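The form predicted alone is given below as one chain in structure tokens.
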Amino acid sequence: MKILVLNSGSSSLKFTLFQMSDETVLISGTFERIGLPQSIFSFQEFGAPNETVVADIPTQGAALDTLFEALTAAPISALADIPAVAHRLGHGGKYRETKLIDTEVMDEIRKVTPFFPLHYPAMILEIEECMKKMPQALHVAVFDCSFHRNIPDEAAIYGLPYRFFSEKGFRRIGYHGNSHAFSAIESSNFLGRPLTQLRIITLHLGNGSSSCAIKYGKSIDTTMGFTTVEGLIMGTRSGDIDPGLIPFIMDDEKLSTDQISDMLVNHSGLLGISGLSRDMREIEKAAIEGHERASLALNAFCYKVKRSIGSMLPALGACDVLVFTGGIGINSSTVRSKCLEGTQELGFIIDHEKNLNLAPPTMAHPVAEISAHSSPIRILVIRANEEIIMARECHDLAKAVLKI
């Protein structure tokens, strides 16, 4: 069976086909700058150099046609050989797993938009064209949060009255699920345990940032909340912060609900405090050459990732494995170094030659390991492949429907 991977950004588009009898990538790339002039789309086939081609692609509707003749020029001769489609959501409403895409399924996803205006209109369109486009496929509806189901009330629940926990389903959702799902699954395969058996802490480090706790093959606590602006200090969202300070804010600052929540998205975290960049690489080069809030952004960002590492090591009880993965988690060694400065008595030691030149792990070598020979705990380096799980929980779902 083959299962074609979507993922679905404001204004990008990512994809892969997957050749699930051994998880072969047939072809992959991202469309970017969809709706602005000179759109990028760059594709790689298995076993042959990267193409990129640059044209206005002004929606997602034109850059699925642009896929689908790029996918029946060589790896496929027809979509009918495509059985399903994997559509990558963040929050999917009541839906905690994956689902067959439905009416009902579309009109929750709708519901939570207002939470998500920046992306989920995006892929509400992307996943409506894909069916007008392919209406003999299965359509199946991935949600970042489905490997946080697990997660206890006591940890999932805000102290806010009860209501709004039981009526309204706020609690602690979780994101980067995928993520940490197979930062954990490459963890036991690295280290011949199985997973039932591991106690394992994920840093999921990039624009987006989150941390997880996963005790013997279940996400128990993460950072992130309902939305994906609680926990860490990431590239434009603030991350935790005294919610006290909000309606103060609006006051002071005479904004609407509209601005606040701009702020907090979009001109927060790396960017609000440096005034500088959301890119950690340019962070650090500021930092270097004396950016006093350059600084003071790395260093709160690592600061707050070593508290929440902290946080869950009560929560797991002891931990066998410590992961970094995401773009900052698998590029940068000294945001690694200093999110475990002063945490050698916990059990984290690091070898400092290991992690400064360490080449970053690959697609086809997914982990390294930065650990000392005398840590008590492993301390391993994870490139993340999401597309494979979503493409693995796709594959499961279309199995049973059609029964083969």
Ligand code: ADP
The other form holds:
Amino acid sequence: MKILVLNSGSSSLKFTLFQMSDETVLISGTFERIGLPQSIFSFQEFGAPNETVVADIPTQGAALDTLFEALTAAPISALADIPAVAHRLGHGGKYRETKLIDTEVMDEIRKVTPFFPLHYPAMILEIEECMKKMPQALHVAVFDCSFHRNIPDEAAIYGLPYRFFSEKGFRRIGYHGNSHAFSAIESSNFLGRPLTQLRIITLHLGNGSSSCAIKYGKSIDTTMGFTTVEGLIMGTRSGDIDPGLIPFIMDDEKLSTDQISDMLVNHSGLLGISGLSRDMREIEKAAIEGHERASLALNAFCYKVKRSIGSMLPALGACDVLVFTGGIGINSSTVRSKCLEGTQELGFIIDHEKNLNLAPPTMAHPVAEISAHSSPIRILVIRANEEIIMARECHDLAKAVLKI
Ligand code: ADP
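Please give the other form, namely the form predicted in complex with the ligand, since only the form predicted alone has been shown so far.
Full complex below, order starting with the chain above.
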């Protein structure tokens, strides 16, 4: 069976077409700058070089038309060859598991749109357009929060009046679930030990970042919350702040709810602290050159990650494996070593030479180890492959629906 995985952002669309018999990627690529002049369409077919096309692509629908032309030009002869499409979503409202999309599911997804004004409108548009253009296929919603559905209430509830939990569903939902799940599975494969015996802390560090405690294969806690703003310091998101400050800041700076939300989501984090960039590469470079606020942003980012590791340890009881993943996690030896500075006595002992010289793991070889031989806790660096987790989820559901 061939499965198409779609992942849309506010102005982007990523896609991967898998042949599920051996999980081969037949074609994958990205549309960037959708709706802006000179959109970029780049893709790579199995065994072929990367290709890039620059053209105006005004909408998600136009991006899908271009994608379908590329698909039918080579890896498949007709769209009918794709029986199921996986669409990535974050929060699924009342749904916490992979779902076949119908009008009820779409209504539920629309209900949570106000909490994700940047991403959900584009995602909904992409799903609607794709369903119109591929009416023969099963359309499946794969939620980023699914992996966290077993987090116990005591870890998920906020200290607010109970009705917000019981009536409105305001609880820690968690995100990056497909990435955390992939890290857990690959750790188990790499170590040759069953998931059901491992206590793992995964650190997904990218533009968005979150830590996760995985006990015997299940997520039992994570740092992101109902929205993706809670938890670690991120590229432009604040992460945890004192909730008591929010009304004060709004009052003091005369900010509307939209303006405070914009500040917490788009102007905080690494960018807000450094005043320079949200990009960790630029932050690290500036810190080396003596930029004090860049140094502070780097140190605060790593300290917050370190503290999250500490908070996960007692939740797990003990830790067998720590994983760095995400763009920062796989690329930055500086961040990895800073996050674990002073934690040797807790069992996290890095081999600094291995860490420094590590070539970032690839799709083909996604796992590398940077722990010292003497480290009681294994420390791994894993190249995330969220798409394959989505494809597997979609494949399982499609097989059940089609009874094959
Ligand atoms: P997203 O959360 O958008 O998927 P990624 O996981 O791709 O983001 O991570 C993007 C982050 O990875 C950026 O902050 C970028 O600077 C950082 N990054 C990429 N390469 C490096 C590198 N060599 N050193 C440090 N940070 C890097």
